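The chain below stands alone and is given as structure tokens, in the form predicted on its own.
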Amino acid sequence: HHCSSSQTSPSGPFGSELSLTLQVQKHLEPFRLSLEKLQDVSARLRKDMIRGLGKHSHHRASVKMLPTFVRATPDGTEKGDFLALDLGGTNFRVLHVRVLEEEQRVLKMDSQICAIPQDIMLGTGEKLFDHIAACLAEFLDSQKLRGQTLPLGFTFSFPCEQKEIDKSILIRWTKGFNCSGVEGEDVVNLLKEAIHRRGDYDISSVAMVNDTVGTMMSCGYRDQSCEIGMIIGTGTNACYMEEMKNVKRVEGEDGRMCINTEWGGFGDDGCLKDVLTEFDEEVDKTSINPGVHTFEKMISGMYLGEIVRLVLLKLTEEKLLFRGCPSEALLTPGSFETRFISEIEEPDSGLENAKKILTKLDLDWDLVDACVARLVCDTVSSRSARLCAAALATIVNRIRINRGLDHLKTTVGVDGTVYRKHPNFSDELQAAVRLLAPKCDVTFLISEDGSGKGAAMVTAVAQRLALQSRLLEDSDGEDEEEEEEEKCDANI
């Protein structure tokens, strides 16, 4: 950084900058997390997977484990159209995508965004999916699809049950969304209903997906090693696939299931006590939902600039900042965004946002308290990395283990704005991985539209898997009508 220590302030309450700079680090210490440190959340967030995983531990686990009944990555094989239907907010989008087999490629054909005005957020689930099933019908006749019955992948991004990768019942809506008549229901029936209310058009089969699924398959399509998919963005998730011997809530013993971790909660039920800081524990009581998602609030883009802008606060109030003269800004709920951390710690530029940042927020600021800016921000994205290399290296070393292997070559999509605007948060993210999982190889990919592209491949993987089980069962009934043919040769 630009600050050399050399630099002194003006003397007043604090003397030196060696001191200040030595009382700034005091309050950041609880940020800095030791190799050990991080070990240890490993091994615990171990522990609360295998309870997640667990027929009769399940309920009680803070890291829900669920599975997706996704039961393979791509093989390569896959080729054809696929609709994909992605709702998770205030829009949703519509897409056509092909893929293409001979060049291994998924293509967005086109897409459309939809309005979800806010009547139909709050009206009923009957108005809600028609209102879907009328823009998809509206997107079909503009890409002259109508005729052909395709099949499609959902991603809704609402906490769900999974019964079957058909079958999906909505727990609870989330991001001011409100509809009757939904919550405890299916939501596949619900959009199939819609769509023979209208009877102008069908559609195949449907596949639900999960973001974090969709990340990992539109990855694995490029590179078929991609097993575990992973969002660091305003929240923060991530699925892999285990074994079905595990997956002790599900029938059967054989193959793979790509398991959504749902580690946002971690630390729910009070193991991360000792990580959290006094910052972090004020997040949690003034967010929306205390108490709730703790792993989360320490690491995902809702709540990173928060984070800082507490810190800030501190420090001023410290008079360690700012000559100790808060402004309104500073005291706002909010007001220091996330993206800002980014900005600050840009490489070439990052000084000179401190400074046009800090003027924004009214502070009354000099050359030190921009460096002291800048070392906040550095050190509360640098503690967010590391706890997601902590967590990922759980499930990187879970994998190996499971396999039995001395050494795992893997690669993981990722996707999220986190992961994608911070200058040096992928690279802090893949250093401490390979110090928490050495017998690791670990290759990151940036996933190319999850939730569109991926949730295609979920489906076109759906069906190639279906039409196996079915060729399976039919050539199994022939080699019974041989058997009986035989008996009756034999007989005769």
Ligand code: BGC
Second form
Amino acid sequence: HHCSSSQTSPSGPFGSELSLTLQVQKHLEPFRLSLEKLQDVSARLRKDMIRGLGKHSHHRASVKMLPTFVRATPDGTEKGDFLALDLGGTNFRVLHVRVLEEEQRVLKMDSQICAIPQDIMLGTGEKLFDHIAACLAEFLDSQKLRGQTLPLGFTFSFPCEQKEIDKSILIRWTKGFNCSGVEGEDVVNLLKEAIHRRGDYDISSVAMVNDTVGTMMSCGYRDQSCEIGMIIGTGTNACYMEEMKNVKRVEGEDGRMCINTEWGGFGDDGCLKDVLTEFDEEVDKTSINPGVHTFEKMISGMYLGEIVRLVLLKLTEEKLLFRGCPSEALLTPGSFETRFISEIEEPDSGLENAKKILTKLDLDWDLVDACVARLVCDTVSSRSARLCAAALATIVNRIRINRGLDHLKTTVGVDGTVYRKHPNFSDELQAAVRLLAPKCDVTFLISEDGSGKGAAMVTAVAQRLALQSRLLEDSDGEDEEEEEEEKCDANI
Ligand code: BGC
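One more: the block was the form predicted on its own; return the form predicted together with the ligand.
Whole complex next, starting from this chain.
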């Protein structure tokens, strides 16, 4: 069999290191994106964002730019108790959150993680929502909250066409979910129906929130210049405050609205062909949603490990790793977890971690192999950080130009396992943003549980605005008189 130690090069394991490095580098070259390339990617995204915002062009836009009906960030007067559901990240969670006005703080009173078994992730929508309703019931009991009918913020981290804050139609599943009968349906309805099927408790108003929006809002309570939310976790996405006059699909010209960009879909029309590697194409083909969320598949935690595995496999086939001998594990899709990348790139313990992981994967490695594996991880995660930077730069540049500013100072609320856990992802991201958006001064704020607290915050802001608009409706008559007077004044 071709896998034997005699395959080691005649000059010994280290003898041909230089030529090995060159050959490995050749395979990694397609992952290295120059600054010019990133600028180009950013320019393409800018065009796609404009298309997504357009009244007619949005139908064929791969970057969907979804209106969220969140028109205001927190102003610090929000308060009350809320329930929150968080579906679509690493875990499904139920939370009880209290917003304290006096201290401008959001407290997580308690929370519970509920596992979602694979068969539910890929089963019927009815089963999924029954499961969610059951988890919520269990939580309400454990918190002795069943009697109170609290408002609920539902962080549902999938692309949804939102009609109102409490009407949200799933466009498509992403990130390993694929429940039947949910795409094209109103998620709030499905949740309410499941709760009614049980009939043993009820909830009051529901606000639907994408995790990016929750992240922006949870940071917004602390830092009111936070007007961008970004997730780099299982999936990737960002939202930001756009001028209403540019949101052609929603009536009204004044003020701003938070737009959920769904940048994960960037490239779905083929515009990133020149950036994709053979490994990206393979990841896409074997995913449960081939052909969609192209950008996400180059960046997010659900896919990074698999890209690395495919590269390691290729290098093994080319006899540049493990003496040309792949293990069963290395041949198995999904066996190289994304968290391995973070562990292998750890500045101090990285090489030791690499050895442990390669052993765990049943590979016959030497020191050079461990170093090459580390190089592969670094290359794949750097590309992810730099692509994210290009996309984020597009947003901050847009906000700056929208506002006619020479210089913009802004804050991005960020969350996600890749951003949080990887040793230098955030540094690389920031460095590249600085180069790609030189006129913007961008501060990154790690969100403290944006999907939980942020969802409560959105619900609280929605309530505050509903209350305020009710007050305005009450005083309708007087307003009109005042307006008339103003008009007269203007005429004089
Ligand atoms: C979803 C987004 C979400 C992102 C991060 C993507 O797959 O389409 O809605 O914000 O993942 O969780």
